[in-house]
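A lone chain, given as C-alpha cells: the form predicted on its own.
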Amino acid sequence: MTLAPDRFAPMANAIRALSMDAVQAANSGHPGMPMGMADVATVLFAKFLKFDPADPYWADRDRFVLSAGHGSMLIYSLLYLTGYESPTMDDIRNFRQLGSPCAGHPENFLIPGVECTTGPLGQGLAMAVGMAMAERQLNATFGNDLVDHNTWVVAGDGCLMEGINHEAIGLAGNLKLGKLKVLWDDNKITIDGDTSLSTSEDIPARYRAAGWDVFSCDGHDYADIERALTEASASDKPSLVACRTIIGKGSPNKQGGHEVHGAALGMDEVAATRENLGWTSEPFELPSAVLADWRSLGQTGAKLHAAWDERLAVSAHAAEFKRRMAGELPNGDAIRKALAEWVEGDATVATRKASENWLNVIAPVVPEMIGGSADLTGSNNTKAKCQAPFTADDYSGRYVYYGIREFGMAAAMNGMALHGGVIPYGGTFLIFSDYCRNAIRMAALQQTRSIYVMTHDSIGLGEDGPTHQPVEQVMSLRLIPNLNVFRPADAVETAECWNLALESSETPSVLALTRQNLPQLRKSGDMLSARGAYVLRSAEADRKVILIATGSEVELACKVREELEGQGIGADVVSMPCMELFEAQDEAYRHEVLPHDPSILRVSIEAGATMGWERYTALSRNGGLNIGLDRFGASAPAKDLFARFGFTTEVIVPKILDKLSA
C-alpha cells in the first residue's frame, strides 16, 4: 500500500503526541528530538525503510539506528505504530519506569526492534558503520539475493561533535560504504543552547572531505524530504542528509529552543501543543485511521520478506548463511582437534605471537571471523595468513585496516557483531583500551561477541616507557560487568582463551597479551582456562602458600614456588587467566582452588595495580600479600624493569618468608 503525502501529517503528529505524553507522564526525558524528526521519520518508514514488524530479526532488513538515543521516544513510537510486538502501549505509558522496556535510552536486549543500545553520543553512528561493513562483507560472500540492505541512522548535533564521529566517518568514507545513510537532525540546538555557542565548523564540508555525499532538505516538507532521501538512496557513497528541523516542532511556546531538548513540556504546554496540532485524542490514544495508516506500512516489508524467504529456500548457501546469522560456530570437534594438535609442542613465544599462531589455525575454520587492527597489525599480530584486506575494492576480505582509530574500531566491531553473520576482533595496545573503553563497556551492555586483542600488556613491553606501559588497565577492565578479561600465561592458555572468547556469544572478551616471550607451562588436556583459575602446580611439601598469578607472572610464580619448596615450604601455583570465569564457578570448585584455610598465605602476583586482588588475599594468613605495580613504569629493557620493580624471586621470596614468620 502506498500512502499519499497528505496522510503523513497526522502520522507524524502521532509520533509527537506519543513522545510528549510519555515524557510528560514520566516527568523525565527528551521530547524535542522526536517531535522535530517526526516528519523525516514518517517519510523514511513510509517510503524507504525495508522492515517487517512480524520478524524483527529478518536478516535482510534495513538497519535503523537511533544514534541520538536520548530521543528514544522516536523509536518507541515508530515500533509501536508500525505494529511490532514490543513495545506495547502500556510499555510506553510507563516510559522510563522500572520494568518497562522503554528505558530512557534504547536498549537492544529489551526490545527486538532496537538494533543497538544508544545514548553515548556518536557511538550509534559508529556502530552503524560496522553494520554497513558487515552487510558489504556478507553481500560479497552470499550475493545480492540474500544480503542487500541499507543502514539508516538518525543523528543529532551531539553525535556529529563527538570525537568518535570523526573516526567513524573517515573509516566509512575510505571504505565507500554506500549502503550507509545518516539523517542529521540539523536543529542547531544542544542542551546548553544554540550550537553557535560551541561550534562554527562546516559539517557538510567535513563529511565531503571524508568521502561522503551530502544532501539537504527541509525536515518538515514531505516532498523535499522524499527528494533528499531518494538522492541519498541512489548514491554509491556513504551519505549525510542534513534535515533542517525545528526542535520540539508543534509546541507553540517552546519549539526551537533548548528548553524542549531534555525536559517535559509541562501540562499547559502539552495542551497548547494538542490544540496547535489539531490533535484531539486523549493521552496515549490514537485515531484508528492514523494507526491503520501506520500499520499498513508493514505490508510492503512482509512481501519483500516473503520473496527473500523463497530465494533463501533455493539457495545453495542457505545452510551456511543460517548458521552464521544464528551466531553458531562451525563443527566444534574440528576446532577442538585443531587446538589439541597445535598445543602439544613446547613453544616459548610471546602470547601475542601465540595468538597469531592460533589465528592461523582457527581463522580458516571459522570463516565469519573478521579481524583488524588500529594501525598496529605487525605489533598486535592480528592478521591470519588466510585473510585478505577488506577494502572498497574487495569487500570479501576478512581483515580491516582501521587506521589510528581505536575508539572508532571498537564501536564498529560492536556494530558488526550486532548486525550478525560475522565475528569481529580487533587489536591495539592494552594502554589504548582507555581510548576504546566506552565502546568496550557498550559491548558488554549490549551482550555482543566482540573480541578485543590488547597486546603489550605490562611493563614487559619495555623501552617505550610509562606512556605505553599499562598499570591500571587490566584491573579497571575487570570492573566492567559482562566482560571476560583474559590474561593468558602461555601458548596453551592463549589458544584456550581464544576458544572461550569465540564461544561466548553474549559476552565480549579482552585478550591481554605479552610482547615478551614466555615458556609453555603445560600441555593441552582439559580446557582448564574455562574455569577461570586452576591449580597449575601443586605443593609437594606441607602447603603453606598459594601463589595466584596471571599472564607473564605465572612463570615467575612457578620460580617462586621452586624456591619455597627448596626450603621445605609447600606452595601451590594458581593460574588465573580470567577472574570473571572463576567467579562464575560453583563454591565447591572455588574452595578447591583457594581453600578457606587461614593458616595458608595467599599471594597475588601481577605486574599491574594491586587494588582488587584483596578479594583473594585479604582473608588469608596475616592479611595476605599483593605483589604488583601501583605506580607508573619506566623506559628500559623489560628484564631490567621487572628487576627494578621487584618482580624477581630474590625480592618476592623474602617478602613471603616475612609474612609467614609474622
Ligand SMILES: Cc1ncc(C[n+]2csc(CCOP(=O)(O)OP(=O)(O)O)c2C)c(N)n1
The other form holds:
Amino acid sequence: MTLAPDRFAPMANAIRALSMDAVQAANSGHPGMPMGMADVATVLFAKFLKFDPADPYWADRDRFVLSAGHGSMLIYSLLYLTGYESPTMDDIRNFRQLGSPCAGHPENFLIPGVECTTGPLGQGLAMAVGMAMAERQLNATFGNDLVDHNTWVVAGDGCLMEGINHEAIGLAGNLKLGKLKVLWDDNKITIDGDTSLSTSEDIPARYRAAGWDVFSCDGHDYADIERALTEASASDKPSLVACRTIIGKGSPNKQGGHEVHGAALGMDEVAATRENLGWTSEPFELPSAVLADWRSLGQTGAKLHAAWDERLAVSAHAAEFKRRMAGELPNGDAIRKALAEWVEGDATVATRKASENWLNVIAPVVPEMIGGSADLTGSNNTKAKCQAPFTADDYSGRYVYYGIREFGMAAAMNGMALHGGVIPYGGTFLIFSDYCRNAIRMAALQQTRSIYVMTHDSIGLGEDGPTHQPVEQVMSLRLIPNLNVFRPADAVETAECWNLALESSETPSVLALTRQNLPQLRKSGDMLSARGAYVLRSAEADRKVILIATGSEVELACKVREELEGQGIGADVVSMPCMELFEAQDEAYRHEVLPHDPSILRVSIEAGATMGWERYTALSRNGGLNIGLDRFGASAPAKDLFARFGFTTEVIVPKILDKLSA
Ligand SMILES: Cc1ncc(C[n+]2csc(CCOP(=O)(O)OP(=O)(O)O)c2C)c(N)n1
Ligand SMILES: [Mg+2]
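Having seen the form predicted on its own, the form predicted together with the named molecule:
Below is the whole assembly, all chains and molecules, this chain first.
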C-alpha cells in the first residue's frame, strides 16, 4: 500500500509527540532533532527504506544509521510505530531509565533494529561508509539476488563538522559508494547556538569535491523531500541530501532555537505544542488511525522479504551466504590443523612478518576476511597474497587502501563488522591507535569483531623516534572493557593470537606487533595463548622469581632467567600475550601460573608504561619489581634504545638480586 502524502503530517506528528513526551517524562534528552527531522524520516520510511519489522536481521534490509545519536527518540519512535517488537511503548515511557532499552543514545546491543551505537558525532556516518563497503563486497561475491541494499544515514551539523567526516566522505567518494545516502539535518543550530558562530564552510562544495552528489530540499515539504530522495536514489555516487529543517519544529515558542536541542520543552511548552500541532492524544497514546497507517507501512517490506527468501532458497550460494552472515568461521578443523603445523623449526621474524605469513595461510581459507591499512601496507604487512584491491572498479577485492585515515578506517571497519558477512582487519602503527581510539572503544561497546593490526609496538621500532614509539598505548588500550589486546612474543604466539581474534565474534582485538625480529620461543601451536598467560619456561633451581613479560620482552625475560638460573636462582618465565584472557581464567589456573607465595619475587618486563603491572607484582616479595618505560623514547637504532633504557640482562639481573636480598 502506498500512503498519500496528505496522511504524512499526523504520522510525523506522532514522532514529535512521542519524542517530546518521552524527553519530558525523563526530564532529560534531545527533543529538537527528532521533531525537526520527523517529516524527512516519515518520507524515508514510507517511500524509500527497505525494511521488515518482523525480521530486524534480514540480511538484505537497507541499513538505517542515526548518526546524530542524540536524537535517539527519532529511531525509537520509528521502530515502535512501524511495528518492531522492540521497543515497546513501556520502554519508550521509560526512556533513559535503568532497564529500558531506550537508552540515552541508541545502542545496537539493546535493540535489534538499531544498526549501530551512535552518539559520538561523526562516527555513525563513518560506520555507514563501512556498511556500504561491506554491501558492495558481498554484492560482488553473491550477486544482486542476495545483496542489493542502500545505507541511509541521518546526520546533523555536528556529524558533518567532526574531523572524521572528512576521512569518511573521502573514502566513500573514492570508492564511489553510490548506495550510501546521507540525509543532513540542515537546521543551522548546534548546542552553542547558530552554526555561524563556528563555521562558514560551504558543505555542498566540500562534498562535491570529495566525489559526492549533493541534493537539497525543504525538510518540511513532503513532495520536495520525496523529489530530493528520488534524485539521490538515482545517483551512482554517494549522495548528500541537505534537508533544510527547523529544529524542534512544532514547538511554537522554542522551535528554531538552540534551547530545544537538548532539554525537555517543559510542561507548558509541551501543552502549547500539542495545541499547535492539533495533537489531542494523551502522552504515549496514539490515534488509532495514525498508528494503523504506520503499521501498514511497516508491513510493506514483508513482500520484498518473502521474494528475497525465495531467491535465497534456490541460490547455489545459500549455504555459504548464511554461514558468512551468521558470522561462523569456515572449517574450523582446517584452521586448527594449519595452526598445529605452523612454523616448524626456528623462525626468527618480526611478529608483523609472522602475521603476514599467517595471513597467507589463513586468508585463503577465510574468504570473509577483508584486510587493509591506513597507507602502511608494506610496514603493517597486512596484505595477503590472495587479496586483490577493493576498488570502485572491482568490489570483489578483499584489500582496502584506506589512505591516511586511521580514525575513518577504524570506524569503517566497525561498520563492516556490524553489517555482517565480512570480518574486517586493518593496520596502522600502534602509536596511531590514539587516532583510532574512540572507534576502538566503540567496537568494544558494540561487540564487533574488528581486528586492529597495530605494528611498530615499542621503542623497538628504533630510528623514527619518540613521536612514533608507543609507550603508554598498550597499557591504555587494556583499560578499554571488552577489548582483547594481544602482544605476541614470537611467530607461534602471533598465529595463535590471530586465531583468537578471529574466533572472538563479540570482542574486538588489537594485535600489537613488532617491527624488529624476534626468535621463535615455542615450537608447537598448541594454543597456549588462549589462556592469556602461561608458563613458557619453568624454574630448574629452587623457584625464587617469576618473570612476567609480553611481546619482544619475553626473549629478554628468557635471557634474564638463564642468568639467574646460572646463579642458582630458580625463575619461571610467564609469557602474557593477552592480559584480558588471563583475567578471564579461573582462579585455579591463575594461581597455578602466578602462585600466591610471598617468598617469590614477581617481575614484570614490558617496554611501556609500568602503571597497571603492580596488580601482578605488588603483593609478591618485597613489593615486586616493574621493568618498563615511563618516559618518551628517543631516536636511535632499537638495540641502542633497549640498552639506554635498561632492557638488558646487565641492568635487570642486579635489580632482581637487590630485590631478593632487600
Ligand atoms: C564527538 C562528540 N562531540 C561532542 C558531542 C556532544 N554533542 C552532542 S549533540 C552536539 C551538537 C550537535 O549539533 P547538531 O549535530 O547540529 O545537532 P542538533 O543540535 O541540530 O540536534 C554536541 C556538541 C558528541 N555527542 N560527540
Ligand atoms: Mg544542527
